[in-house]
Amino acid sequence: MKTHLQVLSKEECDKIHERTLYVLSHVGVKVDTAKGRAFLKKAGADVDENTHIVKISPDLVESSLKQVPRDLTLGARRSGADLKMNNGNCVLCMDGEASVIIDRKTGERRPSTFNDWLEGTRIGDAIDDFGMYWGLCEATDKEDTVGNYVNHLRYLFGNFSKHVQDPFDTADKALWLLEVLQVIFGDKEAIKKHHPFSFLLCPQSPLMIDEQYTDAYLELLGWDIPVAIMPMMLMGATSPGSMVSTIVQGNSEVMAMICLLQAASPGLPVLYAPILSIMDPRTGRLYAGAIENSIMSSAQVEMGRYYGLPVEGTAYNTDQYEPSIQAGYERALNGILPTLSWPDIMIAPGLLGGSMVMSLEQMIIDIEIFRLSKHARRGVVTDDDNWLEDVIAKTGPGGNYLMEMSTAKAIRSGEWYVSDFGMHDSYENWIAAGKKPLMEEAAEKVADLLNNYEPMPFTDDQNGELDKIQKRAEQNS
């Protein structure tokens, strides 16, 4: 009997989706790409092109809902670990594009560098628990040009073997996107069947689809490229002031983002990702650390489910800017309830600040954090064998379990969830043991993957391949 929760029952979901409707049939949303109004027209939407103000039917909000499928496997390089969706599992994704970083060798806090991107691609590579990839940094000692962007994708899939989740901003990154795939995952037919790479797209609140990042997906037309459609919002601020007004415009624009995108591709992989915040009122800021995030964040969960469709939820946020008692409590309450509600993938270890700082040593708590809600949602095991009325009639009252096979049993297939993260032992051997902080223990986690893992290599005809890709990228630059 797994641990159940819900916030939000089946009328209140089916309230969502009317109001959704709603929204998009008589408010309507603000399309920017001329592409996208043209296959938005095309599928039957009323387009202004004065305004760029689009109005989308019911009707077409259903058939496109009808055409997105729900049986999707996101793909790796690594055997065995392609990510089935809606199949009762969930893993962990790295969080986004900080780009400060608490350094962990001095502590001091200083902008992110390509080395850093590289160390946090790398743990993630390493560590089970991740199942995908998003940059946890930005490298800002790099210029954005072709070359260091073939450069990236070439570290990238050299040094994280399961699947990979990034955006990119103009349409000829798409084309050596194109190329690089095609060198690591084989020709076009292999890609589209293997999904080994996802694009983010973040429609802009409120009420708005963006020229640069669609237009750039676009040409990925035919690839059958799954698409996480993930605008974040700011209750408040860039949506309205309740957690379900909140939900709603959250809705509308992943559903007018599925529009477009089934429209320009029917069948086209789509994985249901908004990030619902709310504003802290003393400042206007995001206020990342605030439970009502993780509530909505639980509510977009089973709003993905209701429709479906496999889900990306986050989780883990905080306001604090270095690890510290305050960002361990709201991360692990800001993490549970979304964890309980079960998306397939799970955004949320290794950034601090509303996800704009990173830190390594954070990442190592929060994975710990994550395994402790997954057993908490694992709930009481009611099989046949967890009963033991025959180890109670044996023991006894006044008797002990401590003997008994049952017990070293249930220990080792998982009834108990032991740590080895953290203190748990008697004060005596803590005092014995030098009282090592928390902190160090993890810096120490850290520096062991970095020191002893190897990434999954290249072949050398992959990588004769990408050296010339490579050089003609840095000529174009």
Contents of the next structure:
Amino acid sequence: MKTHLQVLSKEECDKIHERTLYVLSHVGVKVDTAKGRAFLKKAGADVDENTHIVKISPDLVESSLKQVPRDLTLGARRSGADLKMNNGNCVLCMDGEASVIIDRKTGERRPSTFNDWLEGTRIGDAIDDFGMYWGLCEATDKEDTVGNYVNHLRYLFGNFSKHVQDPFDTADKALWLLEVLQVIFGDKEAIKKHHPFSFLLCPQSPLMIDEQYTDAYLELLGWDIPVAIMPMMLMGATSPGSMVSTIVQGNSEVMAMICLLQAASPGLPVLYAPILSIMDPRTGRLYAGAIENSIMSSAQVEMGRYYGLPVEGTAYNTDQYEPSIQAGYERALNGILPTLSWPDIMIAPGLLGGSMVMSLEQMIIDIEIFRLSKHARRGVVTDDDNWLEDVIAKTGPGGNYLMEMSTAKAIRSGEWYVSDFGMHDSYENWIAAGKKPLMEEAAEKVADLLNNYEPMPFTDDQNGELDKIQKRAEQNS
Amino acid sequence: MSVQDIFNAINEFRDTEIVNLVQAEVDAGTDISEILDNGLIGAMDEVGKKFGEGLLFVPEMLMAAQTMKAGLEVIRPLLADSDTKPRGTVIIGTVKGDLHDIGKNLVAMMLEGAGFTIIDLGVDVEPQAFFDAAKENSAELVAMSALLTTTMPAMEEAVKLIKDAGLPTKMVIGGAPVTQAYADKISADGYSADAPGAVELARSLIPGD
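The form predicted in complex with the partner chain, contrasted with the form predicted alone above:
The next block holds the full complex; its first chain is the one shown before.
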């Protein structure tokens, strides 16, 4: 059977759901978007326009949940790269929005730039383990204008041909996004059908839905753009001091947003994606490397599955600011538990220091952790072909299995994971090969991918249309 | 009853008892500065010391600060008549466009616990509002927080407003994407990566008597 991890029982999931209904109906959520409050009020929620507190009845939560489609495929430009949710697969998504990078050529720690973002995006496209995009870092050298936003979209879709999840912060960008999407993916009906782009909404903990990002998303209503709902809380600071209550609060924030979105657009696809983290009690900062984060990440995957929703999980966090032994063990432990829980999408390789520092070399290491974790999930394979007592009898005491066809087949069957990364040779060969450090090997892989990978080009017609949009956007900047 | 009891109550976070303990000392005629220096602030200095040694965690530090604050309210009306004065006035808030206030709140509570007077402008604060509050209150320090890289430029605007006007107020910044290099770039007087560091920074920029 497959390796099985479970951190919540069915009864505990039931109880978390019940407590969630209590929180939403008795405490409520502060909804700062007037449009959002209007949608919720129309759906039957109890809205206080003075305090912006919205109390949501259990019936409204249950009916909203029923409206969320369980059958969802996130589309992509590249043929064969569509992601069918709730289908037994798990793909990686890059971590998001670092503001600092460890320069891969100089080792210098410096603010991240457009070129860093572009390199991360291209590598994400090149590596098959990644199924979805999130911007690895901020382009701190670019001003926030609609001209630069359209430029960002061009380079994004021109260098990443799998599914894209990419929020924006102001409503005025929505129309530009829709124009670009139509050039690349076809008309409104095609976009509604294939879902090539999804958004990210992050309720603010505790129990708040903001105006700016939510209203930016609401400009896309009618296009059936899926939303990953990702509140990010800090246990002990912006959520209660226990894991189960942090899970309840995170679940409440997701459910509140589901109610708002279903009230706005019944049947809108959503992904269950809360990031439940713990505070470092010594400083009040994010305790990124703590094992509690991975336990809660597993719990959130289980809660998403409890509802039958598509799930984005989170892993690979560390407090360390550079690839190191500490980063290695923290990321391995924080990677394996949520991977065993098996979300549809797993965020997030590539960032260090509480997801503020980007390292392309670390991304390569994280992918190896993901592959190992996936393999750990395979568990002990007990297909008929794997019961080899006849081979044991044939070989007998004192023999060996090296020349057995069953051995040769097994190695290539998928049950064995034969890594092509890191040091796995004899001491003598390791010395003879120059004792190459892991970081050097990772840096070489990065350089190789950047030098040799060709992203999927736009057609000439698409480039021409995108030129026109960009020109207009720049005139509006 | 004694000032030592006040000191102990703060160290043990007994916020329901502190008001009676302080009131009893006031009623007994104990000097206000004695209650303040050796009871309330003295206790917080001890708490700060334990925190610095890793013996206390942030929530415990904050509960001590909350206990101290409750005791301080008892004697606040009497302070104007005494020779005592707070360590300094700090204007604090998250910058324009930024609604993430947990770090700011932590810093505010810990600074208050350390004896500073806090004027909390809340979230999404315009640069001009920082300037106006600093000027109006003759503040020794303005502390600004940002969680988003997109809101960080508002820090530079506030620093420029206050520096250009020649106010003596020191400017300090913090928040996840903020760095010492950024503080240097915008000519802020200091940066801290976390709330305990912000208290040390404030103490270094505004030395007590």
